[in-house]
Amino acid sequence: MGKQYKKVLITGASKGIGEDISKTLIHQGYEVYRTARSNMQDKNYFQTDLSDLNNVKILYNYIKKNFGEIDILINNAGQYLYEPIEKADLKKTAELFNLNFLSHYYLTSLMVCDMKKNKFGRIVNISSISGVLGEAYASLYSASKSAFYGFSKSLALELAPYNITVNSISPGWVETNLTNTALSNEEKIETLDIIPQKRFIEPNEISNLVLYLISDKAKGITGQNINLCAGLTCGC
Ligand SMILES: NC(=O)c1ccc[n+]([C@@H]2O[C@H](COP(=O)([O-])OP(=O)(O)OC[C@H]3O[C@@H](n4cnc5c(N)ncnc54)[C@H](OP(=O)(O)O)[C@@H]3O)[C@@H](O)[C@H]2O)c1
């Protein structure tokens, strides 16, 4: 029998999509690294504050040396803004963008090396439809998501001699602390109004559909970007 490529590593996966794509892979046999700045007790997760760009070759070292290859990469971790651009700080812009794509694009650079070597690799971002539709006061957080789909297609020509897949998942609202963090209960209900299916994702979709894209099944699917948002990004 032919080596099994089940080593997967996902960021911000100490709640929401994150833990549920965690869970769900772990259900389904694949071994699970998980990383995130909560403190878990958990001999598979390393606690780390991605924002900072120093700590992604930090978090590449130890998953290397304690775990080994890395097969499969999620990548999860994000914060929302919402705000207008005249509050635009460029502390809190760098970081918010490091966070959302560069930590994703450097952490991705490091994976790959193995990922070539051993002809195999699955790499998903989570993205949002912020970055495919523009959200007002949303600018800087739309184009931390639009990044990933200049990455995840160039990245999957790069890629597919090696046989290593490049994908976007871009979800809607999804019913997770960002979302009960971004929106009061009376902007919930003003949102279910304007989503055609009214009602919010399920972070189980979102599992789902990345366990069928790191699957053998979904080989031949590559640079591609799909919107998971209950019909939010149809038109009106
Ligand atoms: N919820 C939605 O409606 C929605 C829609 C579209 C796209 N998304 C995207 O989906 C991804 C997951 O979002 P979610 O809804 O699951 O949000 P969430 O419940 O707030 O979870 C975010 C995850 O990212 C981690 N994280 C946040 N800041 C971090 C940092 N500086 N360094 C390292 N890890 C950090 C969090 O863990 P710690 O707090 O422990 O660090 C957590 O595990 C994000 O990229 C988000 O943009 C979400």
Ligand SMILES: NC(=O)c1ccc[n+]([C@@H]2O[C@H](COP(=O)([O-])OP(=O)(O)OC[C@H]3O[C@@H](n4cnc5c(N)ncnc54)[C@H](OP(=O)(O)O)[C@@H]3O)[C@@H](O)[C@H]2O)c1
The other form holds:
Amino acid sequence: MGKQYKKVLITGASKGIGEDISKTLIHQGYEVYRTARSNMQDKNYFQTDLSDLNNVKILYNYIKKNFGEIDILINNAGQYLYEPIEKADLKKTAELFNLNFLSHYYLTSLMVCDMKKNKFGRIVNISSISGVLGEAYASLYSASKSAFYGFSKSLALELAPYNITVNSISPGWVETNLTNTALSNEEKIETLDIIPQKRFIEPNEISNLVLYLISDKAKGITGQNINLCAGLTCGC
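Having seen the form predicted in complex with the named molecule, I'd like the form predicted alone now, please.
We keep it simple here and write out only the one chain, dropping partners and molecules.
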């Protein structure tokens, strides 16, 4: 039997979507390593703030030294910002774009060296429908998420000869603590009213899609973005 490609690194994995993806993959027998800003007591967890791009190389070196080569990379870390553009602050702008996109770009550039050598890799980028549709008062967030489109498609072409797939998932409104905190009851009712299925996406729907995309069953799927949004982007 050949090598089993089971080592996974997930960024932004301490809560919400990232936490659910971690639990799902662990349950399915994957060897999961996680990173996020918050502190957790877990031997397979590394606390770091990826909005500081210097920490990306530190993370990579730590993972490589302590756990070996990573087969599957889930780029999930991100931050939401809702404010009018005239309030833009250069420092805050750089931090958000670093965390939401550039940190993933840099981390991927480091991880693909081993993937190319091993002729195997799976990369899944967690984007957002805000990067597909646009969102008023969230132009910076939308821009950072839409960056995944060109990145995923171009990188998929570049890495296809090495048996490495690159795809992105764009969730709509997701039933998480962050969503419930961000929306009042009235806002939640208004939001549900514009979603065709009249519901929020469950985190495990995203996790199960990730599970499929990293499996051998999906080896022919690469360079794609999947809108997982309960029909919110239909007609776009």
